[in-house]
Amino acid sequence: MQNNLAPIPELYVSYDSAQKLKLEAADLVSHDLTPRQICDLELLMNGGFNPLKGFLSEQDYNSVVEDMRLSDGSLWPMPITLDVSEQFAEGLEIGQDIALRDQEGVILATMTVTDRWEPNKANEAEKVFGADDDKHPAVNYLHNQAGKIYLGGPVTGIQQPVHYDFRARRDTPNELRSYFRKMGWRKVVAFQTRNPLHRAHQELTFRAAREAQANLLIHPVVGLTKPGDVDHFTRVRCYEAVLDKYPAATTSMSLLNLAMRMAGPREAVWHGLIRKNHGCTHFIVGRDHAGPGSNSKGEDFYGPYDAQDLFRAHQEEMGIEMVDFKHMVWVQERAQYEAMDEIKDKDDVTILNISGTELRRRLQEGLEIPEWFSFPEVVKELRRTKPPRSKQGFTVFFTGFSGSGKSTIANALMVKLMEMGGRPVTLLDGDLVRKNLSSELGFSKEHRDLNIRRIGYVASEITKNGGIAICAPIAPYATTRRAVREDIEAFGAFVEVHVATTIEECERRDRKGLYKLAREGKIKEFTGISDPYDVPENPELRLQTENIEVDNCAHQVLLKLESMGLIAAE
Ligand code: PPS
């Protein structure tokens, strides 16, 4: 098989067109587009989603759910649509124009609003992802970010998202294809990855090259990866690293924009066809491909095979070759990597491999990575961004009924740690924080919500700057600390301790004699009262605070936290 480099459809209009439109949109009503939005409609606007025009009409999406097919026919796995909220979509007459903007305001397109629909989300979940199930991450944004309703129609391009990162790296799909025209590249195997790249996918990417006798194209994922996973910036350094160590000139590296869903099969074959789209020939299929892992029963999602079997039933059709990926080890006596399913004397020689976590383990632990495993430049990056994990920020998030003894064993828990040293401490006390952060707000869900949203972010960035943020509101709503949870976890630990004093006993102390007038009726909405409270199923640590000092119970998440390796033992 060899590549068509013809130029494929984008969606933008002129330079001049887009000037005039860009004005003329100004007056339009205009929709602030979410990350992954952004993302989407790059794709879109750049032909890396050919054959789609925008996003998907109410026909094909219901066409794209049930059949992996666009109404017409086309193969088209993967539900491309623009969500947004009721009191957005109610506001919207069918045939109106709207603007896309990007976060800072700027208009990157307009759409013609052909269709509004409310979307059965479960069916969605059940045949897109394969269960209507939030531990897996897009089902968790179809039901808890995801707007309600979603919007469909034409998309019309007037300009690129800015990056300001790695822009040399960026390409359009027809940038690449008229790169591999320029250098005659007729074959060319994509391989697709969102994690940093070792020794052992070098090896694989250079003989699936090889073997299919193409070109290289490493095109990672820099959009939306899955949560929790090495940021882009550092993995593009490391990249950056492993690319001096194939051949000159047999090898190229492109960023791709693209928010990845982790579904599986379905996603194997949209990533086929986004790398079609690109100019590639062949592309990396490896096993249990963009896998989300475990369901809440802690089963896979996805057999190991399933993405590799769906994209060799329809890769003919795709016209994109899929490649196996070999699993790669080392053999110590020969100094070497060998696929495994290609060694002979298995029995004979000693097999080593290091796998994701324990490679994490190592990373959060200090301990030596051989060379055998990854590149000297890879790993310094890697322990760069990710220091030994007690070195790293991480928040202590405390829930409980309001005089529960969260603000008394937080504080005590904050001198513990400052008195250790090391790391700042910042203490975001309820009271503390409704009087600083929140303080016109009160006590409905919806403003609850935003109180610990607030909170939420406050500790991510804390975090992410290598803090400890000690957060004490009631946070009632399991929804809600659960947001909060993944928010922080992209940059650290997130350990909820559950103070489970039972609302007897706090309305018993009643320390602000608040209870009494929830129990008169003089303030709404109390929680345990008169407003819900979710027990939190898996707290990190749930403390019973009846009868035990409170010095006692800061003293048991200390040793909480040592155990998770957050504070070392010295
Ligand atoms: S929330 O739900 O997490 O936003 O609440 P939080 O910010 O932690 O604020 C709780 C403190 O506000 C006082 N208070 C109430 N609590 C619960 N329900 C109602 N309706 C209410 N009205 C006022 C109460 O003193 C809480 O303080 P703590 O420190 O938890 O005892």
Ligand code: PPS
The other form holds:
Amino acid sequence: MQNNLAPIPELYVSYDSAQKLKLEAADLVSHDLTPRQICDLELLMNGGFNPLKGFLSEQDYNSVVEDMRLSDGSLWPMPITLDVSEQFAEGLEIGQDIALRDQEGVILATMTVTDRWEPNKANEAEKVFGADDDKHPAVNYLHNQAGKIYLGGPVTGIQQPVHYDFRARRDTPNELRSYFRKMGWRKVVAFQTRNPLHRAHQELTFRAAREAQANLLIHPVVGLTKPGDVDHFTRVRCYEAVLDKYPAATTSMSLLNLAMRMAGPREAVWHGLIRKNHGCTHFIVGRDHAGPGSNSKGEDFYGPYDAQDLFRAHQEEMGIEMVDFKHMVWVQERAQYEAMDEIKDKDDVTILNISGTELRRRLQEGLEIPEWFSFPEVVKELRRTKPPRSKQGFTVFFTGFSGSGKSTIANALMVKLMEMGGRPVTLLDGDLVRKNLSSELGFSKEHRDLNIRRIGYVASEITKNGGIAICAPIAPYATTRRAVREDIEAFGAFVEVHVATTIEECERRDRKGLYKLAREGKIKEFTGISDPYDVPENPELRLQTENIEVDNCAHQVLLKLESMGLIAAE
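With the form predicted together with the named molecule already on screen, would you show the form predicted alone?
Excluded here are partners and other molecules; the one chain stands alone.
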């Protein structure tokens, strides 16, 4: 049987063994998996990450980080590790079995812990992602969200994670291989995407399939992508809307529950290996494939063709061929898409293109999206999910020292927004939240972080449902503010307002007498006195409050909201 169509090994046990294991696993120590770990575990168990038999051992991890290979020499560019807290790791012994459960407590697999170590995360960031820069979403995850300790060991699969959405569109590698066998597809070119499909993508996929004389598998990622991406529900509805523009006999679509790392060149090789496991023979690699955008200096993390170069260097060993992604543009005079580098008469024709940023702007502001750029069905779907900004929910997040005037300005802003009407407004003031949401929390760093994350969670729900959330906590730590921003920006705008009153002025005001107590040592870890405050680097607005009326400060925020298109004159 042709290599790409023969079944590949999975890590699942038989149904009867799984039932028995479930009972036995009730007595095991349990680890509740994060969303990213659930994605990784699913692809480990169903063979998507073949040849891996579990989470990487320390030896394999080091080898992957340094050389893109497992310790046995097999090509594998991405560390797949089970990160846990120090506290959890301390209670484990080497050789012990643990139960891996989803977020509802359903047992998905067991794992034998063969390795436990504290990785050098800065080195992992440098080698795998090209820079130890928190601007990279995966590096930010590594330092600020992932557990401190890694566990490695083989996994025994009991059951697949449950998905209630688009069930008919989700296929394991063996299901896809079996489908290709049934259809008689010998050559299959895979198209990886985390964005909605527009006309340029259609042209590009047609050309790729023609070039490789292959059938086409549209294989979008629906696990975790880059913060700020269009949610997968909307994207899949967009894909389904344009599927009938493709010839049904030679095109198929399947959803891949992968947690992307946005690791550019390494990610492209990883995607290639995953697609090979799914039975594909060719893979489309784009310009800046899986690139996360700009680094701290405002430059791209990776060169536009780094991913294609690395893939090309390894494609023979991988056993999957690259079809390189051409940059497609619309040539107005000929009313068709053409590859930019193949247009001979560039100076004599009108070349049109709309970037992702420009598309988002047009959607936000309710502007026209031309028919040559996208399909009416896709635009309709995107507009349904992303109404113009002036109709979306958003969060205004005030941060500053205690006594800086945050609550007073937040109150004034709330009243002004309520006067305007149109959307419900909720004030999540630091003191109010402490009383109603976080009464059991103290003031340690951990508890403060938890308090801010709770505020962020409530604000994200308000934003998602089209309301306005106004938050006014001290929020001294930049990493926590960033995490809250990411939670909220998935649903609407996040407007950070730094109330930049100096510590001297706050202490002079000292309405609650807290600074006096902090100076006397009666309040420990007090922001600005005995605990640091990370001044926001790029807030949407910075307010000076000394000798300025509250009304004027609130009005400055309103003007900012208006300039961002969040409130509009009816």
